[in-house]
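There is one chain below, alone, in structure tokens, taken in the form predicted on its own.
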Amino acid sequence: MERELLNVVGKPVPKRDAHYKVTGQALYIHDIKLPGMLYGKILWSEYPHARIVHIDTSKAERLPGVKAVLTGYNIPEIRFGFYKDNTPLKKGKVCTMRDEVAAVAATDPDIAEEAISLIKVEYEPLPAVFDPEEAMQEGAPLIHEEHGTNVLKLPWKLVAGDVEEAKKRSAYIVKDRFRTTWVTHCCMGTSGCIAHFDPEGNLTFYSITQIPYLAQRDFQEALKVLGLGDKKIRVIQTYIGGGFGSKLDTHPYEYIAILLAWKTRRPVKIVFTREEEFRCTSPRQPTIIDITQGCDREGRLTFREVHMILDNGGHTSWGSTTPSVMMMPISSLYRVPNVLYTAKCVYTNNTYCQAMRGYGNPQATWAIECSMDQLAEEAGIDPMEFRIINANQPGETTPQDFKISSCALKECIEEVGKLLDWKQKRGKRNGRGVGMASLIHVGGGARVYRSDGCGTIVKIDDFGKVQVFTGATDIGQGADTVIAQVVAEELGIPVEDVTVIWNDTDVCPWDVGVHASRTTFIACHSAIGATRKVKAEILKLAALTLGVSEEELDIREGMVFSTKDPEKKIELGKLLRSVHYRSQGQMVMAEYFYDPDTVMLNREFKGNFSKAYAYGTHGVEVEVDKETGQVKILKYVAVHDVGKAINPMLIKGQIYGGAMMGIGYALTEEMIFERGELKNPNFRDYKILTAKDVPPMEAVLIEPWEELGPYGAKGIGEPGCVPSAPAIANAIYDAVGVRIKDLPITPEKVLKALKEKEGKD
């Protein structure tokens, strides 16, 4: 369809779900309630390494309201993970203090609580490690000794060009350490499931998953091992109080929840605490960064080295698979011909990691743009100029064998420049400074499974109103409103006479789950490629009963009309009720798959394995306190690449978020964990943001179309968090010249760096 004709997308159209949400009827995990249902609670480990010496669950097993009580030494095993080296329930030891131990099904929440504190578990304590460094060392605590080492035996290496021979070529080059530490996700809702079995043995799953079609697959295998392999698994999502890559992969509650409901024969639902929350899930991985970048007398790149240390925890979960992502700027986050990149996994006594907004990208542009800032003052060159020599280009095949189709990075770039009025305040050194840092992510799905697809059925009925059945999941981001707008575009109906289903894998076809910043465009053109075949089959039929060719007919606000005469022209609903009364009577309705052809990367993590790439540019004025290293945000700026903005609304909304997520990355937020345990498992003492800390902040959105997307869009849920830190850390620099090169960036840290550039003055 013509750009400049398009009466949907582009539109800013509220979120579909918005008034649901805000009038209370959306149901969570937390509102439902089955018959008979029973209420799931878990002991967790008292020690970050130990020995299971003896378990003793007579007391609560005693308790009148409970049902079931569940160790490692009365389950079969169930082996999950991206290792297979975690179980739902341990036995032999525990190797981190969220390590599940026992758990019970009772009748009422609080039962269930006092069973748990009855049970009794003798621990033999086991020497921890925690840096992964040490752990690194010979002679350290193994903790997993049938792996004979704590280094995950994964090749993380990535090679193009010839590093070394470029180094000898440059007239510059920088060298650095940066670390970032643990940060959570902060979901509103906390985490929760519901698992009921049928007399039958089949079983119906409420989950929050972002996942549901492959955690059916890891849920068939523990079904399997209870000898119930030929059964029927359900997946019904309810509405999903935050995910940003948490619910990426299936957790060991879920299966204790099949466990305790199978033994039980009854629906059992288990629910977190905010604590366990904070304690028992998943965060962002730490890292240790080493980076050296060098250039030529012009400015131009010529290598760059990355070498990483990622606290891997006590078990395997996705978090492990993140240099996968991290490779993706450090070989095409703007042009540089020569790239090595290593990194190592580690495993300790810590808490095991996995997905989070931005997969890895957050940690490795962090001490890319960084590392940018200091290349530039290096070569005498100003870090605005120097990234735009650098910039990133449509057409061109990065080291990493990405094709880059559509590419505003230069013109992100120069925008912040231009709205933080770069020239002029750039280089004072008097407590006020400018920064900025650029981003490169995948924005047209991503193969990091051997699908990437999206099925969509499309069904029309008697009355004109539309209803789309897709794989796609909606944690928030409004997928439901987007397809809902591509699929208007498509059929010239309102948007409100389209209605999307998205939860229930019963009825909806199969995805491979929301990341990757991949539902916009993978599911919008899956319900693209369904609803042109039901146009198709309208036009035909309405040819028939019009009697003009259907190359002549189109539809408009919900009326198929002759673009050659229109007073030929029947309204939609009409013409659908019409078609069941002929004698070749018929339903309105077509299925498509969109799997795009893109590869999975290769043994060398080489291949272009997303459509197409976002781009983007964040900017930020900071004031700094030089008596109390208080960091002010006096105003920020996102500019990203998008294509084509489908809903613009709702972009922002995303580039909003994400911008204040990676602020509390950049400033404030930070796991603090000692030996293992966490020390701030709650909102009062885990410093997240809220809306009072929002600062002056615009968005703005440069829309090249791509014309690999839907309606010429990109996918933009990640993004806008994967900039701020090193933006911050830059204009930090510029205010006072101290560089913080460990997140967060405390007062306490600036302050200290101040006192020692006053020692060296």
The other form holds:
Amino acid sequence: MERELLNVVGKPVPKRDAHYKVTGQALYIHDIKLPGMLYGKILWSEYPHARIVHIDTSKAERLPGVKAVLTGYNIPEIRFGFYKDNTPLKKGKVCTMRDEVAAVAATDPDIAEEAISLIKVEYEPLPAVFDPEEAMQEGAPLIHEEHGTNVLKLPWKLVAGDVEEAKKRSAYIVKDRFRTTWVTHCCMGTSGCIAHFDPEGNLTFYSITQIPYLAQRDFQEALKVLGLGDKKIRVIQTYIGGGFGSKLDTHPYEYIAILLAWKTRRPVKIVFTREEEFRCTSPRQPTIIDITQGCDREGRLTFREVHMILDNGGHTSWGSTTPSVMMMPISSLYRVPNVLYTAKCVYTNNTYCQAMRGYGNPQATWAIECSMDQLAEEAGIDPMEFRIINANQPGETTPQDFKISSCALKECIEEVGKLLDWKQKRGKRNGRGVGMASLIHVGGGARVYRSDGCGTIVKIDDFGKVQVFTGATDIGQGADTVIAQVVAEELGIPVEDVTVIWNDTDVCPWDVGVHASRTTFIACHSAIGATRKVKAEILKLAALTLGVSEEELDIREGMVFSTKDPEKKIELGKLLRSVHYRSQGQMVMAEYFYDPDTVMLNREFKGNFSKAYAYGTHGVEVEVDKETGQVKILKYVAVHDVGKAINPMLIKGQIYGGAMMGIGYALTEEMIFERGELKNPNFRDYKILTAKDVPPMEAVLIEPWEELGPYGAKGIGEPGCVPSAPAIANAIYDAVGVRIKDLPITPEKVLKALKEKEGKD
Amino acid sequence: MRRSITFRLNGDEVTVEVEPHWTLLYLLREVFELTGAKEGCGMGECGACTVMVNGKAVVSCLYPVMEVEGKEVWTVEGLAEKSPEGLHPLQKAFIERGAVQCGFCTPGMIMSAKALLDENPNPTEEDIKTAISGNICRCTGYVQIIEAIKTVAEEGHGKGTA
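If the structure you just shared is the form predicted on its own, then what does the corresponding form predicted in complex with the partner chain look like?
Next comes the full complex, and the chain you just saw is listed first.
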């Protein structure tokens, strides 16, 4: 397809499902009721670490309307999670305040809640540990005794080149410790599901999952334990009220709904309250990061050494695997020939963590980009120049063996410099300052499972309208729209004629899930593959009907026509009717499975696991109030290398949304835990940014055509939130000369640092 | 003990038996099956349940149902239903300006914007930000939402419909 002649790709096509959403017709899990449905409710632990001595459910069982009461003692053992250390309902002991102890199903939500209050649990509190560094000490309370240690046996270590040798050759070296804390997704729609067994014992699961086909497999493991291993599982996704990684795993509440539904043989719905959403879903992993970097006299990076400790919490979800993605910026953000990285995940009695937009990248980039500014200062080089000197280039292979195809990092940095008036504004130390930070992220899928594939089925109906069945999932980002755009572009039909169906494992083909900013890249490639097969078939059929050769045919605005003799034409719908209604007729449909030729990271954690890489730079101008420590953002610019923007409006939406999430991460958001208990489980005390907090903000797209992308595109789902925090920290340093090293950068921390600095000066 | 209340819902008079402890949100969602208004927190902190009562945006999850007696209630469904083109200009602008992602906050956001424009057809950007500051959105970063509302105000379509 010629780049200049695009009709639908590159246009700000409105999100295809927006009509349903603005009129209140989109049905979320909260809006769905099935006949005879029961309401499930969970009893959570009262202690961060305690032995369960006795559970008395007798009063709850006697409450009218209660149909089932389950505990870890009356269900079979189902184990799940990356480390298989989690169960739906806990038996023996609880390891966090969010551990599930009992669950009920009742005819209405109020009865379910009352039943929960009638369950009496006797605990024997155990010594607990809440600091990962303490948890690593000998004699610390063991969270999972069977492992004999709180340090998880995970192999997170990356070595490239020779860091020790490089240290000797470095002219400048900086070393520091940075920290990040828990932040949570704050999906506006709280978590929920409905589990329902049909009379044959097959499970239908109404879900908000980001991984319908992997969830199917997880649930199949659970059904095997129930003796239902031969039964079918259908996952139907409702509209999803936000994802951001929170739905990349299967969760205890989902297994509990399945168990309650099987016990009662009725549909069971569990929906979290907002407080449960805060307390009982899995946030972004907190980290302690030691980073050392060096450069030569010319400012070229010589090495980067990073050692990390991650608070794993009491059980294990995907949070424990985020070091595999942290390696990406550590090895490949800027050209750095020698790299050493290690990470330890340590059990504590805190909450446990999951994927959250960026999958470890925001934490790693926080340390790298703050350290970049420190090193630039040490070397006496302007931080923008320092970044340009070290910027990645198209065509290079990074120390982690990533093959960089398109890369506009240098252009991103320069554009930020221009938009911020960097040279004029920097270095004044007068309460106002500028800062910047960059990012690398996977932009062409990520082979984190053995497959990075996505299937598509395309069919055409009697009216020339096209139905696309995709394995991809829309969590609001616009999968439904970009897929429709590429299909419409390929077929030469209006985008309104394309319907994208994505929410049913019985209907749609397989996909690995909406994660790793992969959906536009992978699902569009897949949709293009299927559409090209369909188009070839259409042209073959039209050639027969029109009596011309296929080669001279094309489709435009729903009309198949001869490019040699435009009078020879047939409307798509008419062609389809003719093949449906004639004797020995046929369907016009095709399937395609796209799985990029990438590799999984090898034992050394090297290999080209993404087909393309996305870059970006954020720049910020701040004003710091020296009296209060308040940081005000005067200007925020987010410049992203996105490849070709299939839909610039939706891409900007991803960038604005990501950046606001990143600014919250930088300045306000923090889950406050005291002895494992979350103290701020509501929007009053957990400070997510509101419209009042939106600074003057600009999103700029740099669009190098990515040869390996669908219509030149790269992924953009996660990058927007990655570099905000270090950009802001660097700007604060430029403004007042204090460096805050642990997130969030609250006024208290700024004020304290200013006081300490005054003391020193 | 159920009580009978009468009010106007999306332009039509309705009489309904309610439990006095219900919230307006419960009545709308469970009795009238108007599920556009969402429960995002149940504590009046997120704004997903915002509807209009007598021209003001209110969080219906805290609004006692007995207080609705004799009042005029509008929901996002009513805006569409009673607009000649099937969509209120705000709904149209939200679609066209990319103001919708996951969509969970959208109905409440639109109702807050509607209440603003009814009262102040020519709002400044600060007015718009203030009017929707009680409506949390995690997806969009608000930028395109603010743009959408601004567009409607500039085109003078803010008032009139519904």
